[in-house]
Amino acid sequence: MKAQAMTPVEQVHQALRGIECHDDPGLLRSKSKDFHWYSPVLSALLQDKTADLLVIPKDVEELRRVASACARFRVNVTLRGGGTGNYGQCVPMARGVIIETLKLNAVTVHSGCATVQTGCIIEKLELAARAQGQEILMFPSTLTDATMGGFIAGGFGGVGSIRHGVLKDPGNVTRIQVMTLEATPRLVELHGADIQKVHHAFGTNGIITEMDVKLVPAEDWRHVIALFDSYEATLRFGEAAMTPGLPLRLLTSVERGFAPYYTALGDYFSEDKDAVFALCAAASLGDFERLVAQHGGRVVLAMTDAEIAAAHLLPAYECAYNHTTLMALKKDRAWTYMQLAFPQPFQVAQAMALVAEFGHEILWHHEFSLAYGSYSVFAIPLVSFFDAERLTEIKDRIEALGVGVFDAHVITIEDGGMKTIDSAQIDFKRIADPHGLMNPGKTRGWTPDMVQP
């Protein structure tokens, strides 16, 4: 009897021997997901998607021997970090093999930047450059299980976007070292602007195997919650304290209405009150008091992280970003959330009018930060989940009273927020992803026709 050929996953899974390699199917359907299911919409889509087998690297050679494997018998491949992405990342549309990066983690420390690989856990990096008197820029609410190679390809800013920007300002991440998908895998280094090839592109168009980011002298921060008697009064609040005079790594308006899904915080806060927390130097916590005070609003808490810790509170940042988001479906999975862009400069007003007219169908919460020079206000709200078809006039509705919406409810990167197709990025994947094989699905950019046999 003639022997049955081997698929092309088995013929990768037989070459790669020595590496870990896993294909038991509940361990697959693990590692075939990620956060997505904070949208009921992505939920839907994705929720049978899973992978043929998760191979797990332990150093660049063996990378280096996955990407070839894949490239040679044409074996689709998703990149996974800490798997902490939103909108599908790490979800292998067309199975095919996960290449997990969690071993792929040194990190080395100089005066002003650091060297990190892809799947360093960005807390170990922020740690090793602590260690040192500097801290890293910024860094997402899922800082304890985020890697910098999935901050890389997925983020956009976070915690200390107030003070240095986002990710895409320049400066910010001066080089990324990209492996490609071929038969002979190459190392490609990318420098200044170049790094945008790369930069937020899901994983589609290479390999990040590790990057430069720029670290600045550590400051003694304090976590701060300031409570006020208004939602309007908080946004006024953080409109004020948007200015380099004031040093700040986080700066949040939370409305009252998260207070029940945060009741570890007990009453620092409380459903009778709004809610800014912060990351603020120490040196000028009374600047920041003072400000508090001149809106009407009141510091209830200001501790250091071991003072958090010892008092088993949640540290700032996990009561912003999409951490909100996580926080409330933990105890509601009715909600969902959405994220805006509001013009500049920030009006109250506009934001204020959102909140009249959606009542309790959103919960708001708002984010100050920098971005491209300019100081910006970004939202990540609640929306009370009934189906796509309401979720999809909201956005609409949000957008014609001039707020811009990044749709968190799509798997392509043009449909998300970028809104159009990045022709550089498509350009670097004919380069980097020749045959195609990257996390398919993700781009509309790329077309059948530029496979290259």
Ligand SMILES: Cc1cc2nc3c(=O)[nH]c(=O)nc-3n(C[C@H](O)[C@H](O)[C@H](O)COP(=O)(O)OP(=O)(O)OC[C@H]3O[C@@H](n4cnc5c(N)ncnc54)[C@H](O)[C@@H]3O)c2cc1C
The other form holds:
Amino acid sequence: MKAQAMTPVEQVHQALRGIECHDDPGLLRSKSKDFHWYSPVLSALLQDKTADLLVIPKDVEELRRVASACARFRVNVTLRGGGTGNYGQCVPMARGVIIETLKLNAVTVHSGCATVQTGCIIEKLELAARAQGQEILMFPSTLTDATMGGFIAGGFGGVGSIRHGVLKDPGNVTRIQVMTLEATPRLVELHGADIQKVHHAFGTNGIITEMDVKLVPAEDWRHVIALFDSYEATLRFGEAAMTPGLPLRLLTSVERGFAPYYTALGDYFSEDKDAVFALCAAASLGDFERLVAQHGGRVVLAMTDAEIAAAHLLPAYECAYNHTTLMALKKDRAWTYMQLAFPQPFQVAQAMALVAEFGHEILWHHEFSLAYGSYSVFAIPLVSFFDAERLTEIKDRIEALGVGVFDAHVITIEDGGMKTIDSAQIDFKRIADPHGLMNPGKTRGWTPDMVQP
Ligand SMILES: Cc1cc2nc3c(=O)[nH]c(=O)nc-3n(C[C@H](O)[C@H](O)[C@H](O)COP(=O)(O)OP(=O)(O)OC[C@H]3O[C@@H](n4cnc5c(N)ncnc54)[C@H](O)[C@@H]3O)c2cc1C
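Show the same protein again, this time as the form predicted together with the named molecule rather than the form predicted alone.
Entire complex below, previous chain first.
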């Protein structure tokens, strides 16, 4: 009887003898998911997507063997760090191999910067920096689960952005090393503005192996909650507080409707007040409190990390950014979310007009930040999900009012935040992924005619 030919994935598997591989269907299903389930639209679209093989290289040499085997046998590859991305970024659309990076996690702290491997959990980097009196510039609220490589490949900014801008801002990430997906993989070094070739490319154009990120002297931060009588007052306070005078790492205003989802905060946040969550330098707490009082509010909590942990309270950053959505969805799956960028300069009246127009259909929080050199206000509001059509109507209406929408219910880079095809990223894909195997389906810029045989 004629022996059956091995599939390309089986050939890869065979070529990776000695490297940690898993083909258990249950494990593959869970490693093929990320946090796209925030979106009912994406949940329906991606529910059946799964990979054929999970590979966990323990060092760069093993990674090189995996990249080579996948290139030689033309098997699709999806990189996975912590799997906390929101748009199905690391969901394999066309099966193949998942490469999990968590074992590539070395960190070296220098003065003013750190060299870090892709799979390093961001919190590990922050702790290593703090041990030497420094801190990282920014992190997503998924600090304890997300990797640096995933943040660069899939993220935007977050806690710290109010001080240092977003990942894209010059000087925040100074070097990225990328492994190509070829039969003989190469390491390519990107410096300065060239790092944009792989930043926010969803792992479609090369395997990030290592990067250099800037560090700054560590501050003594306090988690702060201030309460106000109206949501408008929180926004007016935010507008006043986001000036360079106050050393802040986080500044978020949150509507009182979130209180039932933040039960761990008990009396610190209840449904009769709107709140501001902040990280403020200890030495400036007095200034912060005075500004709060000028806007009719009151600081009800100011604690160190250790005090927050001892009191079993939530860190301020878990009450902000996309953690708000997570907290709400844990209690009520009827919500989904949107991602908005307000035009500059921020107009409180415009934000309040949206609050009034959508009533109970949208629950608001606003993130005060710095991006591309200017103070900017973003919002990641909860939206009561009725159906995809109503979601589109809301998006269209908000856009018509002049507020930018980064669609969180689509899977390509371009349909989401970026809007246009980044030709520099596509040109780099020709070099780093000539066979078009990396995270297929996630960029509109790559077409079948570009594939090198
Ligand atoms: C509750 C919550 C809060 C969040 N808050 C924020 C926030 O404040 N700011 C923000 O920017 N994001 C935020 N996110 C999104 C996400 O957590 C971050 O972007 C995070 O940094 C992603 O890291 P990860 O390791 O989980 O990446 P993953 O989800 O594993 O991967 C993300 C993308 O990067 C690619 N990738 C991973 N490793 C590599 C590599 N080595 N080479 C090439 N590509 C690679 C993947 O293929 C995927 O496309 C949030 C998500 C959740 C669920």
